[in-house]
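Heads up, the chain below is alone and in the form predicted alone; it's given as structure tokens.
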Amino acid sequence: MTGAPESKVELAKRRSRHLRGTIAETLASDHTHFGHDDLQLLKFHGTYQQDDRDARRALEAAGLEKAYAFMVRVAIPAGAVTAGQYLELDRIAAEHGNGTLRVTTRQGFQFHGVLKGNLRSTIAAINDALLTTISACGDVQRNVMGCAAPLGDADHALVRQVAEALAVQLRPGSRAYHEIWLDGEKQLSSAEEEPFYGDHYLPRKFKAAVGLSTDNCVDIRAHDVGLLAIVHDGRLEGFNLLVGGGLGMTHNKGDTTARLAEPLGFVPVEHGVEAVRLVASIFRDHGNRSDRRHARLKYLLGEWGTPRFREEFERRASFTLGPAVELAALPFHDHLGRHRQSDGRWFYGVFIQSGRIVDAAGHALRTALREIVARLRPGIRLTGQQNLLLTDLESGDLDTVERILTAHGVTLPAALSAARRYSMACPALPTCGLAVAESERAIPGILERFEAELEGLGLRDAPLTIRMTGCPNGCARPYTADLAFVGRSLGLYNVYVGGGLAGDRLADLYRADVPLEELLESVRPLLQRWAAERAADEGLGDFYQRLMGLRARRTVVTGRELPTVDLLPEAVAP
């Protein structure tokens, strides 16, 4: 920790006698939002207060108050609800929220466009469902990422109970989140509501993930802490533990980065949920809490480095630190499709842009979904991608899941071009705060620009990430795509490219401000050389690297801005 004096975050933890604060008022109150320290307390409890920035303007000339509403978030460790948790939370959405479910980057739910009067009953109902909001959001551990693909086998099962142990062991014993949405029955704060947190919780988020050696699904290497599962010849044989990922950066801030997480060492597997433990009390002792830019464990990492970090981990650890198993690059699927369970039974994923399960001309997906698992009651699991499996299908069940689909206008995975099938976009606009462009709502024209243009190309089923984001927080994870547009400013965005479906490298920044509509014609050269001169299977990414001979993998990029790659002069013509 550093000797500067304390953000005002921090002292807005201190002061709320662990996370209640002035939200039971508030909520009691006929004001339409909360103000002061509450803005962040919220947070912990699963929720942002937001606004409908379109509106904005307006209301303001008008003299009237912003049109505030509220994102929920349910926290799902590694993506896993029931048929009937999932209907539940298709009937919150309709009664209470905009009637849209978006699926998050961190396999979790959100709810958007919550007002305040509807807040309270909102967090109840997902409760009632079995479900929590608590570290979805907030200074703790975020929720954990497990592969979701229910293939049967005792690895995935592993990885599944590996992210709810860890989901349960990190999550704030506080009794504010029962007193303030279910029971109401106030206590009084002590110190031991929170063994672990204390009462400043964390310098800032702490993300994890629990991933396979024969399946990157999770982006391991982009979050705080990564349990990578070693299995060589069908056995488990231990954890890789990684540490210090993380993607968000600023602008013009040549100080933050985004890093990818390195090995720390070799775990065994009844270690697992303590070696993540004490990487988060590292960083809760040590973290930055001055500096809210610099308050994440890379950060700490990169000041320490990685042998001080080791010696500081075995000094409190109750187990020996091996050596990290060595790897070849890490496989990835997205688990879209016809895929069977080891049980004989089926699963099947289904595409969702952006994450946003909703009812739209042409496109009913939500209704689609619902009478799904309505009729069929199978299980559900959340992917990193944004995507939706339905799981426990008997063979029969795949034409019916395929047949309500295709009624509602809701593209099979078999006739998604690569581009759009691994495309992800955050929210942004109307509803962030933190954004400065636009994402979910403008990448659906951008991606069908792109397919032109690929399947002029012949690259319609070539391998390729796009990811755009409306600020430089990464929470589409763009900076290990092949190309990525991340937002500088209104209608400006910043071009990366050279990642890749294997997130084992990050992007090079290769155009900056360029205008929304431009985005396509930014690139066209690359793409047009990649048509011309790419080998066999080759992805966007792996021919920038080979074209700029930057083979070595990177683990950081700063966030200062890097004079623009040019390529050769001439574009080559398909």
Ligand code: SRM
Contents of the next structure:
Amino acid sequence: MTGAPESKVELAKRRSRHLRGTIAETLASDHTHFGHDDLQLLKFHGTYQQDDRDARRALEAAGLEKAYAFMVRVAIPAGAVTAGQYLELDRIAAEHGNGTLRVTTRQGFQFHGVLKGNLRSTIAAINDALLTTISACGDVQRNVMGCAAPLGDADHALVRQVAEALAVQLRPGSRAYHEIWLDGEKQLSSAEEEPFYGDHYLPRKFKAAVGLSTDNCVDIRAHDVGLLAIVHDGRLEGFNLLVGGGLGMTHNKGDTTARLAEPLGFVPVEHGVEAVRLVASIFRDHGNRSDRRHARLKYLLGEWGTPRFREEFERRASFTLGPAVELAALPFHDHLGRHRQSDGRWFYGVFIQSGRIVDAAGHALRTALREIVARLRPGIRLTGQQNLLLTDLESGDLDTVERILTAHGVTLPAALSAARRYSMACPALPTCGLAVAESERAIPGILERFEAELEGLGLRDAPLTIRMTGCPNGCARPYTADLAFVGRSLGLYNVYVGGGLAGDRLADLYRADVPLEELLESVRPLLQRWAAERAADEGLGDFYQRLMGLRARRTVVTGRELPTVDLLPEAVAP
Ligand code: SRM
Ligand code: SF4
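Switching forms now, from the form predicted alone to the form predicted in complex with this ligand, please provide the structure.
Full complex below, order starting with the chain above.
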């Protein structure tokens, strides 16, 4: 705690009567949008007020108000939904949204373009499908990530079970959600409504992930807290508890940092959920409530240091924290294409560019998925790379899936270049209120140029993750990628190099203020050297680290503009 006055958002939470505010009144009125306090509260209910940023200038010039619409986010622990739920979400997107569904980088679904008049029916319909939007956003535990692969073994089953238990345990208890969106009976708020969160909830968002030492598809070190299941000789031994990760930072602000979570200790399997709850409680009680820029757990950890944090954790825990298990490397799988489940059935991973399920000219992905799901009724899993898995398929179904995808112009995973397959981009313009540059709309063109270049260099299949964001907040986890473009202002990007698929190292700022059209040129010499000097299977980030002699794994990067890497040193032997 800093002794400084609480931020406005803290006040809004406290006077909200457990997230009620005046949301119900504004919903019932003919106002086109919500006021300050309600805007903050709406996030806890899973929705953001946005406006069409493409239309802003013209509307302003015409003296008209902004074109308001809402983003609605569904929290889906470990990304699992049924065929029926998927079809219902697809219907809601058509009926109430902008006709697209978006798989998020945290295994949720988002709708965009929901008008205020449709907000209530949208959220109610999501609940009717036995899904929820509560705690998808806001100062609470967000959607809990977990490896999505339905391999059917005990480790994967446990990951999902723990992710679901965490989601339930740390879900806000306020009846406000039911009252406002689901015709719940009106109640006066009471202290018992939120036994864990109290009336001021957490100081900021809090993100948890459950991962496996055999597959880091959840990017475990990017979260406030991670439970990394240690699998040894096929046996699950317990969890490494990782704390203090988070990627958001602000350009030119050296006191804002992207940081990878550090191991706090080893937790027996049966105490995994309690461990996360304890970390959240320390954050609740000691996180910064005056400056939201510094309100994430990573800053508390930075201020206290790991020993003090561990001491506080042990003081609260009912069990003893063991020493974290040392891990040499974290493997990574994207789960695309055909894979066998342990019950003999199959799953099929479909690549979704930037997570956007949309019908576009020559690429009717949304229709293709709807047809596959309606016909085969598979289980659905969303991955942390914005992709979608169709599960529990019979072997004969696999050809049907590929036939339907191909007939709708959807490229099959085997035909994707590595650069495209591992790419991610955040929504940015025109929906995101914080975007300063394009991302989702720009990445297809960028990938085309990179694909042509990489093909020419013989690097079409070389491991490479390219990620893009429209601002430095890090929604597509750019700072753990081999190569990332982070929006600086309209048309300009900072280029980061040096992360990798394993997600166990942060990238360096490589070039600053590069125009969109020159992104490829800015890294061409590096790509050429990668082609000429790489060791077998060496990813771009690994190669760069070796080239620069920076083998130490970097775990903190600040928003301050460090000098960028101007010269590439002479060749080094692999
Ligand atoms: Fe994010 C804010 C989209 C994952 C860090 N994020 C936003 C908002 C809500 C903008 C806003 O506050 O007005 C974006 C909505 C855009 C839109 O039009 O939909 C937004 N974030 C997303 C999604 C949809 C990106 C995507 O491509 O999928 C992801 C939703 C995940 C989900 O289902 O919950 C998303 N955001 C992330 C991640 C990655 C992750 O969690 O694995 C990060 C980096 C990790 C972290 O939290 O540190 C991330 N988003 C942020 C931040 C920076 C937070 C910070 O500590 O500084 C903001 C800004 C804020 O909170 O003030 C933000
Ligand atoms: Fe918006 Fe920035 Fe997140 Fe992209 S990274 S969605 S621009 S907040």
